[in-house]
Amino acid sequence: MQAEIAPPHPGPEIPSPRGGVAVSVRDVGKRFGSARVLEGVSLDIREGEFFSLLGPSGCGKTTLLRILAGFEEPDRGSVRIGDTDVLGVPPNRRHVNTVFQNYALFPHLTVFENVAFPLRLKKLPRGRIEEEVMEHLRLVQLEAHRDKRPEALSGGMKQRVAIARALINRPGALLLDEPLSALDAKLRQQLLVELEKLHDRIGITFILVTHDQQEALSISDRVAVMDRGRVLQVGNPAEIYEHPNDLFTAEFIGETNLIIGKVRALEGPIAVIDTPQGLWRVRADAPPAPGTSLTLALRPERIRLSRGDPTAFLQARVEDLIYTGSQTRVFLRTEGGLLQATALEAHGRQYRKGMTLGLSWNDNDPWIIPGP
């Protein structure tokens, strides 16, 4: 916290960054000791993107946000912040800001004199401050709380402050290490509403350090899977959710059925592929080779289900049946194995243990993921 808000070194600023990448990392590695947190980590995150670093705990991603911040070195690689290499610029000094998941918040000091704080350093003038505070305060919703202590505020004001304390000095990139991680769900999905309404208003490019795939799916526009400090997948979410490039990604995000199969022939763009619950027809546009062997990932919400109907694709016994609320989560037994499906909760009522159901799908439904 004192090393984001000390007073500025002399020299002239970093420069605000300009043209399409915001924010550039080039073969970034990084070790604690023995243990290697961050292996060849190259992004670049585009200039006004809501960009998330999605990943478990331990796969590197706060550090790669506190080696972008400024608090961390890599041992080695490059950063880069707009146009300018930032290896070794103190973090006062670099155009990005950072919110964290503990607020950081100084508890003897107002709502606005929290907010305040970064513009007194610089010395500005009263009216100044005033005005810009007032303007952030707005910004985040909190202009009728500034006279308040954290003390007095909810977790979800309390991080509000934290924002807008964060943007005032207008960083070039807002980077949020978790920052929802300590509120409840309600008050979470909340914020994120919020979040995402106050990055289109503004046009800043967010970084966002997040474990909670909904979060990162729900809100942003590119999504980077991390794992064991490697960057695995970039993209949009609908690639991230729908075209997993690799086994952790498909599972670990959303539910997911695997499937280990060989593919037996091709037919134009289709793959016949040999699996445990018989002959699987995959469309893809580059099918592998006959004999290749393969793992098919295939979504709970891409199984139709059905009684009564000799055409479906397979017979199922049903097993289990869990009741979230808007959605029944089916568990089917093959005779290849078991299987995951989502029934809308007005079809779910309608299943029971030991019932038999047909199951369904298109072609172009299941994902092939290289190797076994």
Given for the second form:
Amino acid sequence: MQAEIAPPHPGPEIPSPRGGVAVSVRDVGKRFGSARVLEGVSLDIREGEFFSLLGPSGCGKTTLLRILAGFEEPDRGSVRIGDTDVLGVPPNRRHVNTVFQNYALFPHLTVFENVAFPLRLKKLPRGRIEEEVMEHLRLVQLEAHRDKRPEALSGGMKQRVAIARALINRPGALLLDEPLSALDAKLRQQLLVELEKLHDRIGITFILVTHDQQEALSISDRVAVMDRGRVLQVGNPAEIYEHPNDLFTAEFIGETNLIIGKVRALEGPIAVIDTPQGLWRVRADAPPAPGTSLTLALRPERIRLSRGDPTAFLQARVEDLIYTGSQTRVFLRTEGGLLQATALEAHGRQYRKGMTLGLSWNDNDPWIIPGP
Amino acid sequence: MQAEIAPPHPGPEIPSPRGGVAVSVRDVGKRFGSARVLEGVSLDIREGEFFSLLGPSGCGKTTLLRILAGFEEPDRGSVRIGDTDVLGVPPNRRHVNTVFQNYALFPHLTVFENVAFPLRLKKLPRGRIEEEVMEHLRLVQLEAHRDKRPEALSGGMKQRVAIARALINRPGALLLDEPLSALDAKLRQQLLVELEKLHDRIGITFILVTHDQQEALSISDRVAVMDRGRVLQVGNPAEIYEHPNDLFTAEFIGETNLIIGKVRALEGPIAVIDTPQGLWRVRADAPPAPGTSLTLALRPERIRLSRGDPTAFLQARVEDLIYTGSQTRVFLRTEGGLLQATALEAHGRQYRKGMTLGLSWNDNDPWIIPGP
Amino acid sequence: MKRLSTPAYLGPFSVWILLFFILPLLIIAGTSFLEKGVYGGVTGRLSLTAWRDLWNPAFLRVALSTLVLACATTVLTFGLALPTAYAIARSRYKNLLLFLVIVPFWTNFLIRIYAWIAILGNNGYLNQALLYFGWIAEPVQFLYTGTSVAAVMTYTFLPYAILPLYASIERFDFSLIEAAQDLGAGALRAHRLVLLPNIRAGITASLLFTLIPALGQYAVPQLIGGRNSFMLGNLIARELTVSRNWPLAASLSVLLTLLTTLGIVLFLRFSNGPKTLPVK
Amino acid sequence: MKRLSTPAYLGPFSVWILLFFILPLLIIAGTSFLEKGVYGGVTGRLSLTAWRDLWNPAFLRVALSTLVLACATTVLTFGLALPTAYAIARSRYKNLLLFLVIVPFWTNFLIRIYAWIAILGNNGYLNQALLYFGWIAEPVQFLYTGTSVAAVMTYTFLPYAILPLYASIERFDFSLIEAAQDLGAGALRAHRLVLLPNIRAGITASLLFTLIPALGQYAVPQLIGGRNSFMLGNLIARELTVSRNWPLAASLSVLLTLLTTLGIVLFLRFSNGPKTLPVK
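With the form predicted on its own in hand, show me what the form predicted in complex with its partner chain looks like.
Time for the whole complex; same chain goes first.
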């Protein structure tokens, strides 16, 4: 027996295979009553890439997707899909299709009829419809369920019907509105992998809206982090995770230790920074001038823990351990406050509450975020 | 500025502080029509411990909780809460309270009135009610929202009202039915920490139903893994994660490499096992006799990756990398199949698709699961 | 699909209200101040006769008994409708049961009433059967009593009272009942404290759907009640069709409308009553 | 809280059906085969006279016109009720608008009808106004036509047709409309293909709530329609109250009930029609 293991995926470092722009959003603004939902959003989404809009609920990501689909019109700005300006074009004339959060399957139709719906609208001949629908049901492994009603399907099956139905028109881009949020943790993992496989196979642009950073990082070619109606950062998962350029992104993506400090001196590319945790030496491309207040960020997994190492930067007492199986989160009390480190489970087992550990990291592990 | 860091918790290794048994379930069976939901479940939950019922949807965990609460009667078996047999006792006479999955707040009452509901039923004097309710609203930090209706609250706030309401009767045990499943990923993390804090502070027994293994492992003193109406394993998080004693648990909890093999020889406590991935040497307390077919399990994070190490057990080509920020999942093609390893992000960055890596692990990292 | 803004609707709805409520009401109110024509209808001359005629103790007695009968019917109907609607909403055979509730109304109203007369009359099947078995010595007066009017009105209005209750109970989240039980309430108390306040819209609709037509009823009292159980509706019908005194019919109608409005206002005030937790 | 098992319900419901549907129907059917009494009622003797009398071309003509009027009323009512219910369900002021729909029914039915007679009669306000402005030379015959009967029945039944439609539209998940648009349907087509099939229960209830009382109506044709627009209900009422020929009333009722059943069966067959995707 061989473990079920995730299939290949394009990986974050590989650039999008095609060069064109699938969707272009320019300075889009939108209000609902007095609430500003989008404030000047600009984005270019490349042809064939898996692009995620990531942010907390209420950040405007779903509104942006609905603007792309045509369910909302922006108050200002322009939206192009492929070569056409789509402002004012109704949803049924746009070359994109949507997988809705609740799947929005037609309850009065069977699986087959749901998927056939777009083709029947186009009045394709019966044989052709049969052929195409079955092809797409095979794509999502639902041939056997063609005559069931949506109510008889599990959550994961419903989602696959919704995907088949959205793909049958061969859209220029597939819009996915939190497609996994209604599912169980384990099933979510599995469908994420299926989604990636599907993207690799059919090669069209996928635009995913999600609030789950793990989901966005593991599946996307590029991610746009949104908060309060603005796009804060766009980049591939590694850029987003390793170099978040503001506090919101740093805190929203993964766990981060944030330490306020003030630049004391510069030593070439190294900034020496005064913090409640002592003096930190941080490598920076464009280090700020001495006297500048800033925030240092350091990922928990970059902190190396050791026992009785005299060269460690800091000494700390283990205050708590949170065991999550594959890794252990270690909460450390230093003189200046609390720090969090992550240890792979194999290492984590050696630590106990109350132990004193030495903490060290590389000069280029912490990064600087402007302002406190 | 200091990062928000999770507070102390009792930790998995610390035994329950009190000795008594809070809830005792003996050979409980339950059918709904022809569906067997519970098949002879027995459990002892200790006073004051944080106990989780973990399993996929449909495994019977919620039915078991509903039997404890009194909403369902078992077909056979006995249930004791504290010193009393509660079979046939209606929910309102049981010394446990429930936090429902959808919170079940009374929509026609304010936050204050929701929490006051149980006290008003008891006809406590007005001043006493005011005092107790405000104390419990302070406990969940909702004093400021006392006069709001549930519809005006966020998901996290609703959950906290539900907890305050369930605690105000000072129950012998608090039953929590997937209390976090309706919330966003980030909020879920935060409320998990709050729940743990609360448990530490008030010290009563918490019984949590969840399908999320991360949730169960990180918060519980002990976990019962359930599948198809049976309890497969009960233990603290480390026992469950490190020594799952059957295939279901091994696959459900975390990621696992599973390899079929046959015992070739025994060398003292070491079993030499023939697998499609070559000969494996595994340390086992009671190694099975030569010729036995079995399954080997190995956690991805126990696999050490190295480049050009001649002492490695296996050579493998990197087939895919899935980046999730704090760690990278590495898919490795060996001669015998696929294996999955996990690397902390700092290490993961050095690997590229197509690289050849050496794989090694300790003799006591893989474990044996009976039968293929 | 944005929700359409309101102004687009208020237009047609104002017309509806104007045409179907305000205008008829104004015409009726106006008519009550005119002189009656000889063969029905009115002349163009103003007159207060209709209002003077109203101060007739007989009329006021009828107004009072109308109020009593309508309230009794409403209470009786609601008492039957609530458990029925609950049972339907909690059953697996909702649609079938709902259908059965409506089915009796396939037959013409008049026919059903006459069938009841045939059963309950002094020479009716029921009395004949009771006499035959010797359980009674002489026929029992079932018909032509206030009770029979209330009973038949209840029978008539029951489906209209059941449907809105069913709709709101069916939508009610029964985990709230479990929560109340979990928190210490017995099953009955949980329903009273949690179900009732949360289906108030259905209760209101159900009560109004009974109270309003009961106050205005004229067919049932005419056929079943006889002269002793006349209601305001019968007086109005008599003035319109037999006595042909339209102004008096109009002033009676204004009285009836005022009575109905009073009933509704009192009822709404009662039903919106204490906003605090209704635990004694 | 388990759902209660069915048998517990079937008992009371069987009684309901028996008492309120089967029994009256049997009594009516039985009565139609008895000899008529001199002053109403029946004697104990069997007779087929009532059924022989039924084969009167005049009666059959009335039966036909009853069917036509009832169907016209149903179509008209549904045509008005559907957009109204949709507008209410999509509005932010649902409760207010629902209230406004019901409000006209505070005033007594008879009164409202007479107000309409006062407006539409040959000497009514409308004709007088039109004559005054010189737009017509002589009064227009609004009343005592089939059209006026259908119009007033529509007015009477509209709220009962709106409410079930509203209830099902309000429950409809409008993201399905968005899905249909997303998949290539224009707004109207999306509503036809997705909204209508999913509110079928509401449509059925709405149509039945109109068709059944329309077929059995007697008050409106009597007051508004005059002798030319008599419906079966009027014939039955006449035989019951004026001619006092109960057996004939009963045989007419059986005819009406058969007609109603036929209407419902045809309608249900139509509405359950093609189960496949209704795209032409």
